[in-house]
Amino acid sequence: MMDNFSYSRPATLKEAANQLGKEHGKIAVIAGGTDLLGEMKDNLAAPERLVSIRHIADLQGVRASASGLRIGAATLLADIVENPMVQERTPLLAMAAGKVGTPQIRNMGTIGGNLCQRPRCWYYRNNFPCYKHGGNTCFSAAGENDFHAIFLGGPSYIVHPSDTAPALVALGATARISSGSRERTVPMDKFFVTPREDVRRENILLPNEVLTAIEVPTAPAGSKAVYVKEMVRETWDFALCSVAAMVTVKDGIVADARIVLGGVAPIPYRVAKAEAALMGKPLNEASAAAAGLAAVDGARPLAKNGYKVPLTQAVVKRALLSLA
């Protein structure tokens, strides 16, 4: 049972940033609300007030801009997916996109909300007071851990739950955020934030500030890119791993590579010790098995996620070798 709320609609984006308030958690932006509301009915949420972006036209829809396409925040993710110049210019975001949830999620949900969303931990969802309710404990750390981080874990050990956050990552996105009087660009790579640099959030937006629209350039000539995602079911779930990929090869040699890994850090996880496995080398098996050796190096699992490592390993060469 929800607790009772008010609900504004403001007509732009600057009146909906001047509702907002400084507080985390007493006001609410809500555009599709596949999170939020269930969050709501969970009781793990109750803002005052919902101010709702969804329908406010800055926030909306995929144009063409001079570096790439300008998506705004509020633009549902089945729209993503089926939009010709997505799919041209950047199609490792068609395809990581289209992984999310099930299409009626993915014709509510919107690209910032699934940037956004909070942490699909059972302790946390089921109200425990941990790290992310305020409390001072990680129940997962000793716990039942095993969808939980292998990489930049503690004192919290959540995984971030989204598909579109390491594609982005992955192609040098930019995050435009805005508090109504002021805006501000953060590359993607900084727009998130581990339970070691703050605990209790996972991103940087400050609680009057809103995500407007994400900025991707144009994946670069001659690159290739996949987006691979393993999970217990093979629909409507949650990562274990993925992997997003993208390779640029001239000449037959690697001349870039950007790996980021999901559902294995609280943060998407670029592994720059699996893209240096690739540099000048041609993409075969062997560089492709070097690359995902290097993909784990340096991971921590806890008691009750140890597959994870070579399901990691395994989840990077197989993407790797798609692109050969």
The other form holds:
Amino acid sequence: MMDNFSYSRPATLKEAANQLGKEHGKIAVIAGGTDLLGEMKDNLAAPERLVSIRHIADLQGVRASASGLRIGAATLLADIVENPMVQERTPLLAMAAGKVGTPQIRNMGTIGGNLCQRPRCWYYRNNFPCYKHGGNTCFSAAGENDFHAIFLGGPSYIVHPSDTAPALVALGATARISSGSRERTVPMDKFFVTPREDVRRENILLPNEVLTAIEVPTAPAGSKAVYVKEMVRETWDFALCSVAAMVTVKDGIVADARIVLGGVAPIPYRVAKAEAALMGKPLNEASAAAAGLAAVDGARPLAKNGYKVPLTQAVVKRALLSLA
Amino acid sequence: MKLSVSIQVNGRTYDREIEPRLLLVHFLRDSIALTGTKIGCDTSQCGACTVLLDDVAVKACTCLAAQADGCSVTTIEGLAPDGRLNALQEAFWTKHGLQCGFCTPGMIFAAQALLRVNGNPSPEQIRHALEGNLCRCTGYQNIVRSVQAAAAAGVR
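For comparison with the form predicted alone, would you give the structure of this protein in the form predicted in complex with its partner chain?
To see the whole picture, the full complex is given below, headed by that same chain.
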């Protein structure tokens, strides 16, 4: 049973933001609640107040904008998967959103929540006193680290669990954030923070801020994209490794490539070396293999997650070949 | 710290004073005594608590009753208001799509969501659509056959 809390349902974003506090954890924003309620049941989070933003009209739905799409943060993942504009202009996002959880979770979970969800590390989820809980160690570093980071790890070795995050970074999306009185926009690749930047948090949101929308530019003309997700089981799990790849081939050679990995680093991890390995080459077996190899350059596996290195290499190659 | 909510369940409106922490599944089972919706894992995994919230299938164990305020909910009881099984339930009955029956309400709603958008699903599509629902008797073969039979009988 969860501790009790108070619950409010403000009518507007401004009202919602005004109810937020100066400190993380005490007052929490709830939209779908698919992650937050799980955390509260397990006593990982115990907010005194929930501020619901699920019903606020400004945070809902997909709209066409000058450069692409504006997607309200409280838009359901299922609505993103099925939205014809998303399918046409940013198919990579539709594919990635469709890989989240199960139908029921996509019917309740929102894109904002998918981006702001907390890590799935089993030490974190079992309430070990780790860095994420204010402690001074990461139990996975010398422990059971089968599913942990091979890039950018330390001092915490969590991986970012979101499927939509790698897609949005690849698409060059922007996060819109509001504190009620102040608005700011942040490129998606600057929205997430590594444990070295802030070991307690996975993104830059301040306690009094709400993620309000994602601006997604239309995918470049002639580009092709794919989201590939490898899991322990065939469905309904978090990624061991996922790849969001978007490639534009002009006159037979790669003119633009964006390759972003999920499930292998504490943030969605853009692999510039893999992109460079493709540029100016035809997209074929040889260039895809070179990009796969380049993608794992610099990987630092832990004792039990070494398998993620060849897995990532293979999944990058396979994703790219599917676009050839 | 009570909260007033008004939730329409199977067409009838229930106005109640609740604690904010009350889960929708407990509201259904304990506050208004509709026990057809089951609590299996209480962690969003098993799907036994699946109901329709504003006409889409969600897990009632990971939804606050407060989140359903002003919404319309359909539970398994709502599919057979006069005690007669609907065509999808009938298909589960004739094809032995249930053993202990605990997962059945959730399976029915997941299957119904599929049949609405795909009237002729392949066994693989059925399995994917039911990926959020576990059968503790592992009776999946007959559940897939039941959904196929419902599709063949024209259930949409």
